[in-house]
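Next up: just one chain, as structure tokens, the form predicted alone.
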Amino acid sequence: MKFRLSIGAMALLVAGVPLANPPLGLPPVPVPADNPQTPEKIALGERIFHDKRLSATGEVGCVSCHDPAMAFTDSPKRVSVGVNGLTGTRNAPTVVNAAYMKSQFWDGREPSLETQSHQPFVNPVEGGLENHAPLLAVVRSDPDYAAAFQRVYGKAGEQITMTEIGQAIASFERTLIAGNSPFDRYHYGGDPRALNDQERRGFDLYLNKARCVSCHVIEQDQALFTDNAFHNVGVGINQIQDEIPPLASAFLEAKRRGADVDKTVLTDPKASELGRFAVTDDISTVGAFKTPTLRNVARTAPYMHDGSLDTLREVVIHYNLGGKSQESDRVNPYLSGGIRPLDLSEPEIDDLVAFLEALTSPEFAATTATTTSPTGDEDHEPSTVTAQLPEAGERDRSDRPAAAEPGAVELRQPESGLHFRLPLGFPHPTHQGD
């Protein structure tokens, strides 16, 4: 097996420092100092993200839920399907610019990309292993993996642990960085046409009326479109609050006797609706769950937690309604203070959604629902890509000119039609290892 560095692993690569000069919009991307970013460790962690022999299955990788022709969802399912077909309770965020984040799943119950990707290996209905002992045993096996880890650590056999994994899948997920949107263009661009008048009415909404950026938070040089925070909006436990007190004590009594949260919260929906509750044990945090953000959103539908709202529509409703999906839902208790009635009329609603379709980056702004990924199986190679310079005039929408971006490099993947661009000058790496 050769490892090759493809798309992702190109999209960020400054051997250990966060990059100099990320995408339009962002911030440059933090690195730990205990994980440093190198071509070898990012290879190995997108292998590792499409190899499906980890499961117990052999059916299911990350790359199952986190699909790159969908900008890393798995949309359109509403929760993620696992092994032998079992649903979970979540609908999977998408891992593009998770990198940002100050925490990882929907509760926030990993403090790291590092150690996220322990979880899923391990539960019952997503990978599906007892434990991650026949995980170690194929990577410890391959001679390829083994080459690969050598590399990398300087690690073989019995020293190569869960920390080596989860370090090298973090590196590549670093990689999977999108900003340049058509709001970005205009509003941190200056390019006054990137959005057209219903997108900038709807950016006043956003601003003002609607109040979004109160939580999908939008600051002078760069916008992450989250505050990081968790929030109880309605979504889910306005359908069950009446049992939130017993289901809350017995959660509470099953933690104090060993429950493992990771496996209760993806396993029973009732307790999926406890949101960070179920990790910080604090009543105030019923029900709320992390501000995903808000780039790339008009491809990763259906919506919420749960994937409860299939259209961008639907959630602006439900915001509009006051944390309600329906007229006849009722508000729960727990429900965050910011969340009220927003007296958006039907055009306003509309103009709205259009500035948040305007949140797509050119990688993903023609991504289809049917568009196919790739298998995955063992013999998954990262693809390969192209570089070429832009053609003058090429625009990344059919009404919008691509921002100018004087000698940079784009980068294609033919298969799923994504792209990033490179300033020339950033360091390109060819196969290295064999």
Given for the second form:
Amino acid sequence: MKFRLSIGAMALLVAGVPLANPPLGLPPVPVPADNPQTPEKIALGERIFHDKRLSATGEVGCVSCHDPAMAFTDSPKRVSVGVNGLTGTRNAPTVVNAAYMKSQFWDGREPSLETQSHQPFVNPVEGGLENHAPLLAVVRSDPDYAAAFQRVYGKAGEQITMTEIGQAIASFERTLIAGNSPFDRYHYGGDPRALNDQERRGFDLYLNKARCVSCHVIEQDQALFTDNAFHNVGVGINQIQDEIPPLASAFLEAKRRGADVDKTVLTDPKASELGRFAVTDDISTVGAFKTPTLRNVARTAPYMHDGSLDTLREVVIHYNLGGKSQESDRVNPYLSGGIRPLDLSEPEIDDLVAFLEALTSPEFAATTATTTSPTGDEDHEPSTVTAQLPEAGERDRSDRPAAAEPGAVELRQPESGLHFRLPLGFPHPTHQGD
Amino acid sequence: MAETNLLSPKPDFVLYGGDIAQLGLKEEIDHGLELLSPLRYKTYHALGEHDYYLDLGEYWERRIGPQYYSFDHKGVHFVVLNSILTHDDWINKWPTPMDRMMTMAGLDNPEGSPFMVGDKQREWLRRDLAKVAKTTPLVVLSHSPLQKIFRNWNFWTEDAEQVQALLAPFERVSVLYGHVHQIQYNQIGNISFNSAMATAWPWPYPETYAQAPSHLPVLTVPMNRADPFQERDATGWQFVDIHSGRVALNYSLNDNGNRVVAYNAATGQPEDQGFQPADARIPPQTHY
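Show the same protein again, this time as the form predicted in complex with its partner chain rather than the form predicted alone.
Expanding to the full complex; the earlier chain stays at the top.
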């Protein structure tokens, strides 16, 4: 069965792309068997993602820190801002390609995309809700939500729980997939001109002298730019290294008494620096954080788990110094074994940065902050910034088949495990009204 | 060192299984002790062949202490042996001390010589143990295994049977050893054998390591990593719990899953808690 949605001018790049046919440079999107993708569920998830009513003040939603116009981050903020202007301790990671991650959050404290979204609603410095009850009250009573949950899950009232909400958000997030960067077209697409000389030199450094690839993995037929592992790279913890022994014991003691890890690490800046240790209690993971993807990294400044480095150049210098941001800093004794001085020259640093800037997908290549978003859609907060689309001609520079015709969206009904990719950065067509 | 300092509960002391140096040089021993200096616990050292065969342990003794000794702690009798001695005629046949050191530092060197505890030290051990009740838990720390595994690499102690005979009368005996850089465990009579992982070697091998000043000793034999992307793969250390009078080793393995090898009273032998069941074992590699 096919169905056609008439849409406004906003959705230009909407196409039904099976997840089994991912963008250049990416593997098929993993979809758990118990949460299959459907267009209705994806639309519901996107709606929840954008709904700021589901917070203590009605002013904060997923989208607040994962803004489509900022490659689904809150760039240029160092750390995320929640209800009443409260700030957390961590820099918002992009949602783009998060579907490939084997664990979620900087410290991997949630193993799945389905459960990850439960926490921010009730974190005191994010959504600020005491518990999930007010959120569930909204989605159970709102007629549009009720209709959507009925359609997607055949559930109503008390049957709607955080499980269904988390599944819908995860389904939406599995559509936020972006590859096809100049690097992908060069490395996987067979286009030697996709990278210039400097970017190619940077790629060589990335693979060899700078050893980036050891953790930001590039494979033979795809690149997620992460090893899904946790490493102490000397960010944040260097400054409080002498306090770690008492901090670590105090944290373990608090955890034994029932302290919530999610709340503690986002509200206590020093406990935050314990990193993966806060999740595992394993002393070999003190100060370790998840290797983030590098895709679209040029669009997601500032950098590192605490947003402490403003530019990619500062990040490269940090690694070049063997795990410290300033020459005069002292590396922490828990530093991961692979972090050592790299001896990159200034021109080599420039080359490496140029390569990192070639990891931007076309969806974000022309992303600029603008205030024009005349959708008239209440849920989408018309005043927020939206992404500027690349022109069709720009997109066509890729070797990939062009997406759907502008002005129309065609979604095929999933048949036996066939899934769909929806566009990045654009209000969903079902929100426009038919 | 930093991780060990974070242990909770705190250990009573640290056992160091030997080979603080690579080629027995003073600067290597000094540097090794400097690396160990952040440890906040009393540390008992065993002597390894890399510490010994340049000056026959002279500088090591000056900086660290006697080559073999014993002590009592909370009802357990601990013995530290120098198990890497060898025949005097082998020791005396080399033109220079460094020739002797280099030969003993190499693997698979047919010019090498088997390790041993020796008559003199075994007599000391006999007299030391004579004062200890047979019901007292006994822990012996040595560098080489006090059992015979593989002679070419000195995973071996030539007079192991004679040493074991002195330990055999005790009800609970645990031998802890270094040297092998891998997890090994075994049971011979009442004696449990457990090895320690090494904190170095496999060595950092990417060329960039050499571009920063390094005070590490010269590498004599390169070693392949299990996973060459993980610079510290196949290294680790262990927290030893001896509350029961038998040792249980909690291995902390860098970039790898942690493992526990503990004495199983029901079967009367040490067992790896994760890998013991046949269906939980990682199948052996059949191609390269």
